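Take a look at this single chain, the form predicted on its own, given in structure tokens.
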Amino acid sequence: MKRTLLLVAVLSASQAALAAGSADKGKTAFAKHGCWQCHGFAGQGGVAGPKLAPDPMPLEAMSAFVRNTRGGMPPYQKAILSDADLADIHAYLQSLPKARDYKSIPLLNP
């Protein structure tokens, strides 16, 4: 019985660790897999690519739909892009700063 409440917290522990992610890896992952090729550097969306950044969308819906979408974006397997890598791009993701509010550029607002 405690080896199995011991293994049951040491997945959950795993899991959440997982589920936070590493926004400098992700930063990486970003790049090496091709994601600012439609999305951007920044996630902020390009001609092929929707915004993704700075508000993602929560890792369980990111994670289906980059594992099985049908659209004009391939599906990332596993073998491809980890599910570790995956929480990596998403804590990138949302590390980045909201845009700056247009009226708060002077340039913008003679």
Contents of the next structure:
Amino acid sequence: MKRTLLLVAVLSASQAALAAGSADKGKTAFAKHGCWQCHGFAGQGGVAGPKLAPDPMPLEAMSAFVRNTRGGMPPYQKAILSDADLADIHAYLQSLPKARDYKSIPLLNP
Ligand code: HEC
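What about the form predicted together with heme C, after the form predicted on its own?
Expanding to the full complex; the earlier chain stays at the top.
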């Protein structure tokens, strides 16, 4: 019972920490933490990392991935990348516009 209560407390604390972030600050954090080196400045994907935007995965999933990845991407612990910075990065990726439908661009439709 005690353990369940502790788990509930930990879960609600981590949910509170994953509050929505600021896209402006996220742009800076995305640059500062070097995410752009592998994912491109607009999260468009690059030589080393996959596309992250537009339409990023939900913040909870992104947090779980970034904290625990053991693949081609190094994991970022909270001491290096805070929950607040991660939420800001997520807000930045979410703020990036989708590409226009090519049919709406006259030059591409001669
Ligand atoms: C050294 C290169 C590198 C850096 C720096 C890097 N990533 Fe990655 N990232 C990768 C690679 C490679 C993958 C694919 C790894 C895999 O699937 O195991 C990935 C995958 C991801 C994914 C999962 C994408 C998906 O669709 O599955 C997210 C989210 C992500 N990165 C976010 C970030 C964030 C946020 C930062 C900065 C804090 C960052 N990455 C920094 C290389 C990098």
